[in-house]
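Next comes just one chain, in structure tokens: the form predicted alone.
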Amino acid sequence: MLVMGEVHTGLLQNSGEISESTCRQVLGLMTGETVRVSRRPIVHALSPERLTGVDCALPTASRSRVRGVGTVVSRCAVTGGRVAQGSSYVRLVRSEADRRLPWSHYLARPGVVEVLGKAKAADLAEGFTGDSAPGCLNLGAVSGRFLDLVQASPLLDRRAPFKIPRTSLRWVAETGEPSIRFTLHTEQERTLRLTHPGPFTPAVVDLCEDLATHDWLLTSLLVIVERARIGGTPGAQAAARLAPAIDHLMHLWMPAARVEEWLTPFWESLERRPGFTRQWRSLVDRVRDQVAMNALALLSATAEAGRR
């Protein structure tokens, strides 16, 4: 039918840049499960998969009762050492016996939740991305929960350099004509709708995870300049603002570095529109161009001194 996950996103809550033999013990939440890591071009690390066994109402925009059984995937993720994500995902397909079965049915097939009674993909999708009803699948309770368990790590120093709020990426994917629709609904909360040709792949799931991970990237870079005030206090305040931006964000722009290639005409799409790494860009010239004239006000004001 479909598939729809959630991933939160967030910086990892300690001082600086953790190393990647840190990474592997902060993700190693199962024991004799691997962490996986990859060093180009950007370090990063995923933890091993976990399920979590679900038996419960499907959020559909109809607002029709919908039953659904068994288990989601959840896995955690930092990247660059800095941003941390928690990530769920399940496959939606329609149950054959329309009954519920035993659980060893459903843990043998991990991330698949089936679908009892009568229910139209489109209703599935829309109550999904839309106001769930309480009560129903909660993929974000999840996700949390998960990305929780990471930042309580004892590695961790819970010093972070400054507080940045999680965002919270709901999507769905369909099997269908290339599209993608990326919305903001808060300042936390986002909706992608995509749909692709072929069969579902894990493929899909780095993709939406990649841009959460951008989109935390630009929503934090964008609030740090908010917050610096830039023309509205002494440059030197607002350079000092401005310096976490230059130490903790700024490298870590990096989009599609680990998306598939069949998938990046998604990735170039959101950069016609909305234009992720445009604005990445005008915001990352600002900062620069604050924190350079604040060096030459000083140069200026050294100078003088040295000629009285």
The other form holds:
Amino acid sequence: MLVMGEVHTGLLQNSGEISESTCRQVLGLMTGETVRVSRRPIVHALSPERLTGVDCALPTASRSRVRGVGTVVSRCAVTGGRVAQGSSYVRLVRSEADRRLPWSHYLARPGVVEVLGKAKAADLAEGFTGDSAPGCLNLGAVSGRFLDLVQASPLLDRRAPFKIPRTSLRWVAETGEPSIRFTLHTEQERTLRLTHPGPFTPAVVDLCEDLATHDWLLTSLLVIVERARIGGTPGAQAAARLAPAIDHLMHLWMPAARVEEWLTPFWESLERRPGFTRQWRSLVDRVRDQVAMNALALLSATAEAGRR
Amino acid sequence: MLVFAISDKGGTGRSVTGTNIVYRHALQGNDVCYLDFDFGSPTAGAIFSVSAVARGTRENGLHHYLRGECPQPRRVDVWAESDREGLRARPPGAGRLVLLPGSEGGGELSALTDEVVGRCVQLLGRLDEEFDLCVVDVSAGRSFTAELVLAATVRMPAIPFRWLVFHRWTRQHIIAADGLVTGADGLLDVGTRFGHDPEDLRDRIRFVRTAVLEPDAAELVGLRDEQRAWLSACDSELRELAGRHGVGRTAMLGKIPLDPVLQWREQLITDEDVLASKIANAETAAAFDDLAKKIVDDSAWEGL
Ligand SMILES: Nc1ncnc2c1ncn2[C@@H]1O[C@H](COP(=O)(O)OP(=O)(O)O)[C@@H](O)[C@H]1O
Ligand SMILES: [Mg+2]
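What would you give as the form predicted in complex with its partner chain, now that the form predicted alone is on the page?
Okay, now the whole complex, with that chain kicking things off.
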């Protein structure tokens, strides 16, 4: 019917970025299974997948009661040794039975949640991306807990260079005429509606996680620039407040780096509107200009002092 | 930084002082939040002038969250939701000011289970990622709530935390404040039982004196010489008593003068109250401002 997921993204709770080998250890949630690491163009580490059994109501826009039984797939990721994610998704499939089957049936279909009773895909999609209904399947809670697992790793020193909120991206993917809609809700909540050609593959999840990473980067850089109060405080103070962005965020922008070829048109469409990279570049330029101007001011002040 | 606010008795000024510290810390440019864990009497909403949660919230309060009745507790953005005009716009340079209200009519925690501690750990860990300062109003006296945060902080060894013990400047309050820290089933006793190192924990505890009337205060100008002499003698006696009970100057982080506004109403003291309407004393605002700085100033927290 459709696939829905939620990605939570936050700053890894460590003073500096962590190495590839530390990434492997932090994400090795399950012994015996390996962490997948890709190195180019940025180090990206992905934990083994874990399943969570669910038997609960599914959110619907019409508030009609629909039951879902099956398993949620979850995983964690660390990008550039700096950005941490918890990510979960389910594939909704109409149940062939009209009652719950033995667990072995669901375990044989990892990541599938079977829908019992009458339900329209559109109703479920709207319900999932709308206001969260209490007591219904809550993928955000699962993803949040996976992100907690990473952040609580004893290998991290918990002395992050700045305080910054997590963001959540709730997404729904369906097969059909290609389209993509990215929406900002509150300061920390985003939704994504995606219609892709051909059947669902896990590459769609990679795309959503990549978008979530970049949306978090952009959101966080905006917060840091706002905190610096450029123009409202002395230049040196503003420059000092911008420094963490230079040290920890600005080199991480690699849109669509891990996105399969057939999905890149979706990224390109978001680059046209709302224009992620355009906004990122303008912010980065602003940060660099501020820091450069402050350095110039310092230099001329030192030269002045030397002449006197 | 997590800061736990406690007092031996109710009515000491824990909530009024804690909320004013958080407010001042936000004005100093930090992102802050205030968690109302005083489940018997969640009054923080009223102090921030958010009438919708004046006595706590009916849904998604901290009590509901800890009992597992909602996935996340409600957050109130004070700059957006306060009814007080002077608070309803974020001043330039100020950080976020967020209140997590308690549950209306929630009652004290009745038991400390592993699930409740786990939820507390999850909540504090996540808030620490995004806020420079989280002040937790732990309620008065020995309670499950105090045990809860002692148990939770053992499980988060890398997250910095501190305790503030509020007390009034009287014989009974000084003795009680000491008892709450060092007495049987006090903070050190229970903390050690849960796995804290007693010396380390001791170094993380400081006292705050509330509603202090200094013998040379302006309020006392009309007094007779005999009365002033008597007050002076009382004050030095209390100083001596406080020293003996380990509540003296070295263990004190700050003191808040008695303020006429706070005597009449539980509220935030804004600069407007001091400068424009002139109803509050400048010394009170300065004392809150000073505490808001000292709370994160490591030199004020060096070993005793
Ligand atoms: N510095 C102060 N000067 C005068 N009155 C104060 C001061 N601090 C607190 N109060 C008053 O003392 C009473 C108890 O304060 P409150 O913060 O509610 O105590 P608690 O939270 O410890 O129960 C309130 O009426 C409050 O306005
Ligand atoms: Mg109180």
